[in-house]
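The chain below stands alone and is given in structure tokens; this is the form predicted alone.
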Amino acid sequence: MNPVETVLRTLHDDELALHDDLLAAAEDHRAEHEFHHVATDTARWSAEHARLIAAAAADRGLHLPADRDPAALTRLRRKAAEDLAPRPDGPPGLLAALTALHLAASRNSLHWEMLAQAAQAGRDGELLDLASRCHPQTLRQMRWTNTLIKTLAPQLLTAS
């Protein structure tokens, strides 16, 4: 596997993981209506990104599943819920979820940037189009979580 294929595989897996984490967080915080709806909507972006990455990888002879199998999805949601559960010394529920989502989106953003730079260097128009199409939505996921962290942190961290 060449380095570009490695980035494609990593980004594919991480987009699917972000999709699952967004859906799990949306379910865990269903009472926060705006959060629930935006998390669900932006989860669709990550699922679409994974499908597009799988298609681009297939053109390069790399097989990546477009979707996860349901049993694996269930295991991942449980794992995500455990990882996102509030810890005694960490931020409370929704803030912890937003932190994890922001970090996951940031990681994906870095990989989109790497892919775009490699595509430019290799004059690969297909990969550059893919990165140009998907990366802005990943940046929007980051801005959304960052905005919510800025808005909610003062209230959630100072409430007694």
The other form holds:
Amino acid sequence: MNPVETVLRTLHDDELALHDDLLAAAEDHRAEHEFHHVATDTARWSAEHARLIAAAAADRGLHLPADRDPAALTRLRRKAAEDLAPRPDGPPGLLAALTALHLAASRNSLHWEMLAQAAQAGRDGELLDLASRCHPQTLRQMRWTNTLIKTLAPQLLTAS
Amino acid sequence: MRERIDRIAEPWGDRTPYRPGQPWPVRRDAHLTGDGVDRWVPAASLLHSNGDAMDVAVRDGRIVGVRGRADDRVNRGRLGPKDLFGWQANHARDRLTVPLVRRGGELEESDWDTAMGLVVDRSKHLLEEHGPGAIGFYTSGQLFLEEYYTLAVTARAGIGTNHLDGNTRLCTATAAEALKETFGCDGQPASYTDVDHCDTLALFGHNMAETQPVLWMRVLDRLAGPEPPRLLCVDPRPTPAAARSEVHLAPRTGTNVALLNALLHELVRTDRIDHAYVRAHTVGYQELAAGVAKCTPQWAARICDVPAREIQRAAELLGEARKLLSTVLQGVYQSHQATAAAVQVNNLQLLRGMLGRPGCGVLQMNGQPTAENTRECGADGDLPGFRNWENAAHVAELAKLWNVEEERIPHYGAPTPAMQIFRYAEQGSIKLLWISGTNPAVSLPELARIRELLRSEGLFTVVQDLYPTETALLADVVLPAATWGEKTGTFTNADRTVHLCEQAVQPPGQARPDLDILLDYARRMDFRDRDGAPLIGWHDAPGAFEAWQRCSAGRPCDYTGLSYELLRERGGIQWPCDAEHPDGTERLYSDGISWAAPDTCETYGRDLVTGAAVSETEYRALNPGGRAVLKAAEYLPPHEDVSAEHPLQLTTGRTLYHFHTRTKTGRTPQLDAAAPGMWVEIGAGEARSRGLGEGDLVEVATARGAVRARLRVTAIRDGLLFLPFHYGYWDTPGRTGPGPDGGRAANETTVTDWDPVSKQPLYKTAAARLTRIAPADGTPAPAPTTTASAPADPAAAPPTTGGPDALADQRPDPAPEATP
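Please show me the structure of the same protein in the form predicted together with its partner chain, now that we have looked at it in the form predicted alone.
Whole complex next, starting from this chain.
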């Protein structure tokens, strides 16, 4: 596997993981209605990113499973559970979940950045299109988690 | 024109046709009881957002009727059925006349000192123990400007809480947000006079005939005259507006963005774009065009379930218009992707260059009559004067004006919207909730949840209202308020027209104007400015108005050119009204976009899908020149869709004869009789396929709750049920919630979900199942036959009439305008 393919695989796994993280957090925080619905909406973006990455990888002869196998699913679920579990010394539930989601989206953003730069250096128009299409949505996921933290933290940390 | 007609049976009265560009002819409507009038007192409608000007008739210290003001720019003498009859609710026998205090679980009569003492003690205790975040205010869309401004100063600089919103969040938040997203600032671009000039009128989710009957009379008069405008109507129900439209699209609910994107796609594809206007006044055209590139009518037809050809016809109508006026209301604002859809209507106008000229404009409507005042005064989740909480200079202006430290005005985050205020109350971090002039126990979604949180031990609720509403009956302290006709103040309608509404009579018993209650609270709380002077330095309505003028100076909603005297003399005047515009301003943006520059704008905007804030840096880069922003939005499927268990879409809405939760209209004999009880609407094809018929007793159930009512079979689109929003419980055995007959409030069924951009709750996108409880016994559903709820088979129900009590006068202007 060449280095670019490694990034593709990482990004594929992490987009799937973010998709699962978002849905798991949405489920855990059903009573936080805006969070629940927007998390579900933006999870769709990550699923779509994973699908597009898998298609681009397939064009390069690299097989990334678009439908996750049960073992991978279990692994991702476990990862989601670990990422989202509130730490005893951390902020309260929803803020902890938002932090984990923000960090996961930031990680994806950095990988999209790498991919876009590699695509430009390698004059790979297809890969550049992929990054140009997906990366803005990853940035929107980051801005969203950041906005919610900014909005909710004052009340959740001071008035309870 | 007939002199007297039954205005329940004929809600819009007789026609006064006129041609484009002519002034709307006068028709003077009046309803008086008994003989003789001691004096006439100026007022305007408080039962919808049109702002119809009227005079209140007073005899022997009582209100005895109303008449429309022929000289006013808004209604030219006309009144709607709610205006004609609704004033009688002031006299209802069950008005609250003394403060009530809960003792041993029961509300007991008390006095002002005791009641206010309890509220002030609790406020001070919470401030000390938990800080300002423990106190929240949820107000109305029916107080006056002077009251909202006083409330805003009290909450923001007195208490220092971020938790202040109005029930205008339920009706007008998306209008405000859509204007902010596109134009950088709130403020209605168009004027009602654009109806006089337009050649094409597009109504998006706006049942104008029922929600703003007088504005609809204006449209009807244009339709009856030479060169009538062509109408496009987007509404799943067979509204009176739909019946008069050249193209009526009845999409599946929750698909507005798909439909609007297809309309934009067609404008771009056929190049019906005013490129010069777009270049000069907007940013973002390339992104928008790219965003709608794949949104063909065929694509949208599959999502919206309307024929692609009809979408094309609609786009042709918009594309061929030379003077296009678009209006938007709850069918967009209370539905899935509310702000994203409302913004696309702004985009339509901008692409066509249809703004700032007679007949060209967009009216992002309000539901509540004084919604605009909550927005401009900052009583609804904004800072006063359309100031930007993220702009340090704007906050500094307010701090200087109020003579307080900047830190005292919370601006570390956007002001808390209503649904989040209730969430904090549910979680227990808001411990005192002061509710004024509104009835969340009926008007918010998922009522079982709302009742539970209002009842919870940890929440101290103060309710300030006119009647023992469902919410008041659950309160800890109830403060009796005065209303329209019993106090003085100004209010501003959806097209920026300010009216003065003067006290005509004394309030009943110990009831007090909302302004007096707030001033009393501020005095007892002893709020001080940085020099130790009282924070709120005014003592009456004129004083509050002057304070507001200082706050509005130099901002888009500039009131400095207005005065009570001028409003008394001239009737309605549109803001901005200042030294440069002493007669007010008919249209905004007639000279380019005025308020979108980064240093001036009210917001830097939000992501239309996630609601994430756009940063100042991004906004400066995107829009350095302060143009209108063409903001694209992708369609998302609704959050709650039909399933095997809940196979029908369910929507709710308002109807002609009632307002809000019937607190006043349910206490008005003619209006109550016209639509006396809850009903369920279903389409004729759907009813046939399910073996259901008119008058069947049915239950409509969602994942949240259920209502029971008789079925009305109409021409609504198949697959969709409609419930009127107004009915609650105060006049049922349950009083605050469902009794033995089951639920009756539509909001038992609605979902707790809101638009992430405007934070407006979604009342129009639930999935439901329908069960027949009992077959019809010959009694039709109690739904009016004069409106969108008319039966598909006209013989299925007797026509709605009002009888002798509903006769009202209508007269032409004695000196008609000369024809050109």
